[in-house]
Amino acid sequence: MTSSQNSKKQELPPTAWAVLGLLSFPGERTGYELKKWADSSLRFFYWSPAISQIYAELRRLEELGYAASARSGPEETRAKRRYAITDAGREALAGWAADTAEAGPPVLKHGLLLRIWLGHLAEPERLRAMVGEHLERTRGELAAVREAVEHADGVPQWSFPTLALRWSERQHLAELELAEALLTDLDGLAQNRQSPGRQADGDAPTPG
């Protein structure tokens, strides 16, 4: 590997490693198939790259020698290009996956909680409705996760993805429990605000 390629390796974003990870499972896949595989696995515990991101990273990975592609039928004008990981790509991916320093702590960016934090600007019923909508979405995601688990379960090559999906299933169950508790907290806050003799809010202290 040249110094230029080594420099590019160090600068690979998580999306590139995720796409290379999708290629590390047996078989060759088109960009469209990689997107479907990401939507039924990665999105439940990390994120699913857009199809444009996938193709951009495939080009980058080919330049580095980490992936190779071939058309399914060179004589066809619209033949599909299928991608596979190379030995160099598998070696690089294994090294990246073993680097715990790169994993870092999980980052929570909860859009609903940001709005709850700004609840003093919203109507109580609207806040409750938002939590209800979140519950409905989470139930839908939980059903999708369970469908993915059922699809992957029993396939030897997908044993580790199945573990990740089962973790996601438990995470969605916990999210449902947290949202239900949040509804209870909102009800309790509303009752406190309606209590007789409650003083008007003063200036809020700045957390130290």
Contents of the next structure:
There are 2 protein chains.
Amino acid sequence: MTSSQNSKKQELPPTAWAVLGLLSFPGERTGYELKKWADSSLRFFYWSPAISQIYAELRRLEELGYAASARSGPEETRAKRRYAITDAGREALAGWAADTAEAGPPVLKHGLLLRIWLGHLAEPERLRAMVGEHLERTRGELAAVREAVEHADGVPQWSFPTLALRWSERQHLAELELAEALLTDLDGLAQNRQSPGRQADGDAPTPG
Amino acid sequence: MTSSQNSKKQELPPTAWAVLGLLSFPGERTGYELKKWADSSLRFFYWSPAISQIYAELRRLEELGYAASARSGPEETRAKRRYAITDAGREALAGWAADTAEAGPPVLKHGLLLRIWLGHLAEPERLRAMVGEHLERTRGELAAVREAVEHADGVPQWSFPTLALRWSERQHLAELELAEALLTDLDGLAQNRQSPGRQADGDAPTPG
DNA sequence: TTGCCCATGTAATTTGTTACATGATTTA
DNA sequence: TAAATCATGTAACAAATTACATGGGCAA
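For comparison with the form predicted on its own, please write out the form predicted in complex with the DNA.
And the full complex, kicking off with our chain again.
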């Protein structure tokens, strides 16, 4: 059997692949370093697992032979442990990344929008304030993305991560525009509510 | 003690609030109906819990006195069970929704971008194809959002859900533009890779 | 009469978080 | 020498999914 035809696909959660992905760039690193790296770049378009989960995934990856670790100090001293990806790991990761069915649609969990959706429970002023706070926060995030881009840009090994970060930069710009448009829509709603005066508790229409 | 001052905040997962939110619109509905509704609208800006979890959350909400249910048939016959929000539930939900600290930044889990980030493991052609598939899928999603908007638009009780869906429509349009820009960037990368010829395995720079 | 949609629920399992314990190294 | 950061790990728990079991009603 050829190596590209492992009929039994490794079933691993996306987090495991993301951690292995972090290891797929040149160099060896500790779980701690991986966490910091995830916080400053992965999190913008995917997400940053808890440090305890990173350690757990690293152990699993090592068991599977996808990663190898070396202690810096002597055994038993709980010293720094640096991980590197193995050839088998690189191959498995490439196989997973090429599987487009695996990817599925992007998942968005937008707390602000959930609250807008529940706008009938809040004061209009409160809603506008929430969108304003969201704008502020998003500007901060955008600055963080730009820092990450600056850090990564120009390094040949990081051309693809840079691409992802550039996408993220544009994504944050879009998020700002979306929020502005939302404010406008909110104003429009307030206008229409001016005259009617009735909160309309008629028959419930069918959702769905 | 006034009802608006329960000093002990109810700690509930976002899913519980989302389910209660579904109940906050006029009418009584079954868990099954809630699931369908979540699939066709909530999922675009938040996410749609598994049906088994919806049932679990409904039980919890009822225990807390935030929702009440009535069987359609006689007891013990596992008949249809319709849920409605209670006054206490509405109040708790309003309190949660107004808490802006609770909201946190939006979370995005973008499988395609994770794969772009790992672009060094794939054929350039494969990457382009993946973005193409993403464009296709996003167009389909956009159509689904528009259907939902059409369904909700004009119904007075649903003005805020309609707002959220409009936001989602624009968000999907932005997603399409982002993907087009990504294709362009991918082309740019391919151009630069033309001459060098070396896969550069020099010193590992420090990520972070 | 077969299959699909409606409808509810349980059980097992996985995934992921927070809180905690521990100690080395660096910096003020 | 005190505090911050680096670094690894365990334990308890919460959140969420998948698979499964059950059965009524309706349409081809």
